[in-house]
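One chain comes next, on its own, written as structure tokens: the form predicted alone.
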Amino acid sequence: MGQLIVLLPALPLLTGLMIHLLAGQLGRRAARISVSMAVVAFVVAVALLAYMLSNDASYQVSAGGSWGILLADPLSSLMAVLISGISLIVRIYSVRYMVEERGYGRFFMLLDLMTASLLVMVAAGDLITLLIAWHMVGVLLYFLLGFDTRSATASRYAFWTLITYRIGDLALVLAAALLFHAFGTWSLPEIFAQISANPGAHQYFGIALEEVVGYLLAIAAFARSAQFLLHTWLPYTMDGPSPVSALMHAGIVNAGGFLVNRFAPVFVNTDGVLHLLFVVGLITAIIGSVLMLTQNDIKKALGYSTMGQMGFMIMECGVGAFSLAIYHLIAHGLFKGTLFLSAGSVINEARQHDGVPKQDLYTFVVERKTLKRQQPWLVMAAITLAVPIVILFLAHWMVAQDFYQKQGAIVLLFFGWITGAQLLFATYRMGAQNAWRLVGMVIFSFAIIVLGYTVISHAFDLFLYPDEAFRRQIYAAAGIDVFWFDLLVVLTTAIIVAGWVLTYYSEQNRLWRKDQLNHLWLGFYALVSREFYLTDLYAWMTRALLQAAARLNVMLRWR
């Protein structure tokens, strides 16, 4: 296991050299020379998954050192195979996509070191390792991004997700430091081993050191996940080339939600950490996918959607579901990219004909208008509330009985059904001329993705974290007191419900007059459109911050 743990990496780092130091003799076969290589990684990366599902150890190389340590273990090999896959996929789509562009050479290598420092960062046993590989994949992404050096818009916000990504690098290197002062070794494994033994052991100013490195974990994963307030460089990062945004999901705008699982023995060890990943999370996932639905740029409306997305995986961990974020940044790399992909060809179609069908669906969502049939009220409101907690219920009873004695995974079924009961909702507004066949589609859909969701992601906890009491654990640190969950769930159902009736009664022209229902939408949407604001507001800190370093340049060659 220690030779493919070393190999992975190796391989797109040797291929990466080659190309730049044979670029001149190379021209096009740099590419297929890549190609090749990162068939190879991607076997790699499946037959090490392969023997960690088989074999319960974990291993580890080292350097010789007190650093240059390599994991091989379960978060590290999934990781490696979503990383390989993608990376492979990118690849092959970049072979005719970057042909006509200058510096074709420089992009396969760009990618390879790309690859190779990604595959490190998941694999890194050791502060060190991860610090080097975390500083890597934001100067390497920069240059992506970037690829275009004629475009100033690339290059500018480019530069902008470089400093964007160093203030969350700042808060690592903090807490990698303060673990090397208090435990004397920069090994990740010997670190944990400490932290389980004899918790709450350090303390700086009165505060146990788990609770201040856990702080900055959360803004190192808020900073590389484009949580709220740092996540405006995410959506305008779009002007670089397709394969590049399809690479971020790779393991790039997902690693909040690993270093977060690779740091689980310091989160359980918290008291508020998880409360605040929770809270900021579920802002992003809330702010994101409002966001994304006034996008009238394709590749910006999915920046959004996956800001969204990220938001969501933040907060699973915050809930305490760690393995269910892998899952999540799994299958949301999966999909994302291939999106990503294939936004050319969607915009390529569209300019030719809208291809869009006179449907029921286009009726409503396009057009505005719904059917004038439509099923009695009382009858869809008590399917909308109590087929999907039926269906949720159901599918998380038949895999883990004891679930709904964790405060997180109630959290998480609320917010399932909250998202089945507005699926079922829109569907009655739409008044769909068999309506009972297209709420039976729903429902049967519903219960699919529920039950697979459910099924798998009970697998990922076990793999993930095959010892009960640490998975207690870990849903224990997210936990909060009863009263307040309690208070929660009641306000966060009231103000659900009351959202339903307002809706309902607006559309009944009962509550407001057409022109006044049509002035709030354009005031909200006003305000959509601006993005609440903030990229305004960071313009003119930036404006304000040049224009007082501008005056203290004078003031100072005046003295």
The other form holds:
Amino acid sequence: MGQLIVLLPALPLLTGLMIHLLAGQLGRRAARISVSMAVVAFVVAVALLAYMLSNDASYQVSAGGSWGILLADPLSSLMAVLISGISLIVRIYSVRYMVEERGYGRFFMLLDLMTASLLVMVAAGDLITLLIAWHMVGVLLYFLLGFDTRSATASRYAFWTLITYRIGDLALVLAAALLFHAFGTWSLPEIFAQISANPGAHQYFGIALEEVVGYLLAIAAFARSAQFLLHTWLPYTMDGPSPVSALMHAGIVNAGGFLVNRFAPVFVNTDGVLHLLFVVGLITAIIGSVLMLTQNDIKKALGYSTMGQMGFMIMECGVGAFSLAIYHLIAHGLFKGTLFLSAGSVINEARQHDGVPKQDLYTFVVERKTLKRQQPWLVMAAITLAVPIVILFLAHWMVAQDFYQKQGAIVLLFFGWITGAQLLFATYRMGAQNAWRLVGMVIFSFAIIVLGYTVISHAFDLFLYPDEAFRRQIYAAAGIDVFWFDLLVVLTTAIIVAGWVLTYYSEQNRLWRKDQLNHLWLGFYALVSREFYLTDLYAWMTRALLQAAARLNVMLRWR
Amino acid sequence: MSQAWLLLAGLFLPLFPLSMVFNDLFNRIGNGKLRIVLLMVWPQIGVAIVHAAGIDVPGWIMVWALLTALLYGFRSLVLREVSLWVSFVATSAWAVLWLVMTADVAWSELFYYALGFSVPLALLIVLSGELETRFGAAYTGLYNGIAETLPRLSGVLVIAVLAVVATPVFPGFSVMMAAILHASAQSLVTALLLLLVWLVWGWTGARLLHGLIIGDSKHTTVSDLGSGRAWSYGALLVVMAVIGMNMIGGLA
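To complete the pair, please output the form predicted in complex with the partner chain; the form predicted alone was given just before.
Below is the entire complex, every chain and molecule, led by the chain shown above.
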């Protein structure tokens, strides 16, 4: 079993190199070789996960020196199954999808090297190996996104990705250097053991080392997972081939969640880092979702949807639900990969015939018409507010009764309640012919999702963090003072309920049609449609910097 | 006396404005082979001077060196002539060696570190010669899209640029890691400046590649590298990667 963790990245690495060296002789057979090896890699990953599930024993394999250590543990085995699975699907899809593209062999070579880098990244047992793999993922993604070398646009946006990733890479480099200085080793298990044994023992210019490293790791995670201010590359990378988009959205952007989990022993010893993760994740989730709603390009909408989901994933880390973030990234990876791979067919289908069914959903969403016959609003309001609470409490009661003592769980419950209530609220506004049936279906789906989410995330918790004391430590690190927490919950609830009431009131009285409000609404829409002018700002800054460089060259006479 | 030696060393491990001497000289020499010799020898002389004169490198020189590295990296962003780009990036990279020099690194290793920066740059000069042979000039934005017409040459060019900008596992990566290890122990500002230099290298490398290999090429008549040459350049890059991996082991 010891060799499996080595075999995993070695397989795609070998095929990648083989395709590169024998590209001329292999021709279209390159794809077959790549897919066959991907199948083997997936089987190996599943075998490794099965071993981890049946034997509670992590192990590491070392190349003999201070680096080149691969770690087989629950986190790496779980991530390996996700990566090898998604990359297998992407490769099978690409066999026909890319067949008419130039550089067919090169594409599979890059896919294989990317898979190998991702597998090394999740299994890295030392900082140097992690840095190399982390860095290589960014470089290979640059070449995959700019695969069509004739397209200057694809290349430009691939560069945006590269430079954003570099910002994150360098933060990780500094974090690694600080950890090496303090602990005198590159080995992650050794560093974590020393931190756990003696937390807060090291300082960096007067600040606890864990705190500084935590912030640097957070920056690395933000850049990789397209968090607000470092997100502009994500929706613009749609000029790359669809399989690359699928791989990127399903298996690369979620590396931020992985990084937080890998460095969990560091994060549990920090004070404010998890709160920062929560705030940045929350802002990203909201802004990503708002921007998604204004897109008319399906792939760009999917890009912003990923941004929102990544925000939610980072937010989960911020409330201490580390293993939930892993479950989230797996679930998101699977559904977003499917969406990207089927986006082309949907567009093609839509171009050929407008087959949108004229049902309740269509008339509500597209034609914005609601039926006149609606159920009593008081009954519906009661259902809207009460049902999500009952479902959420039931779900968590079945998992762990002391769940409510954890602030993170309450925050997630709160989000579940808002989402559920919003869903039922929208359903009520739809005013379907058979409203009770529709509401019943919504409640049933909601219950299934919440129960599934709760039970599965609890199972993930037990698998990834079997030590109960450590699990408690994570939630404790994410917690804040009870008074402030309660105050925040009350305030947020008040704002959201007030928002609902205001929406209801303004729609009843047709306030939106009044000039002043309409003007305000249009102004907001313009702001959102220009993506808060961030892209323009970055483009302007880039131009200014390049002009400054040119002026300096003239001034110094190119010497 | 040591000040004079320091100044002399600042000429060969370029510190602005002394760095202008190297860049002027490099650009006056039109011969590719001489340029390669200059790239290989120039920083070695600097390291040798510091070593032979027994100069105790003062701390403030780190900031000066970093600002020089940043200045030349930044200025290289808008350069379109490949050989000029090489000389600016060389200046930027060699300035970083000052940081490693103040660390506890064996002198013999410093010579390798200097080579680690110089060899990929020298290879780029060779490749710019290949471009000049085919197009009359090695200039970005002049004949886009060589990835289409010259896949072998562009493949080698891409990997050589990656080696120049200190991508793992090339030697530059180890040198930068050694520099970061030292700089982060000194001060956060020094470490951040060094990271900024590294970031700018990535940017300038991507801009160079964009200007050469991306786009629709109209030059269909030019011939690609012969397989023998492509293999030899490839072998050199593999050797560099192997040496780089070996150097990473020395970081512990």
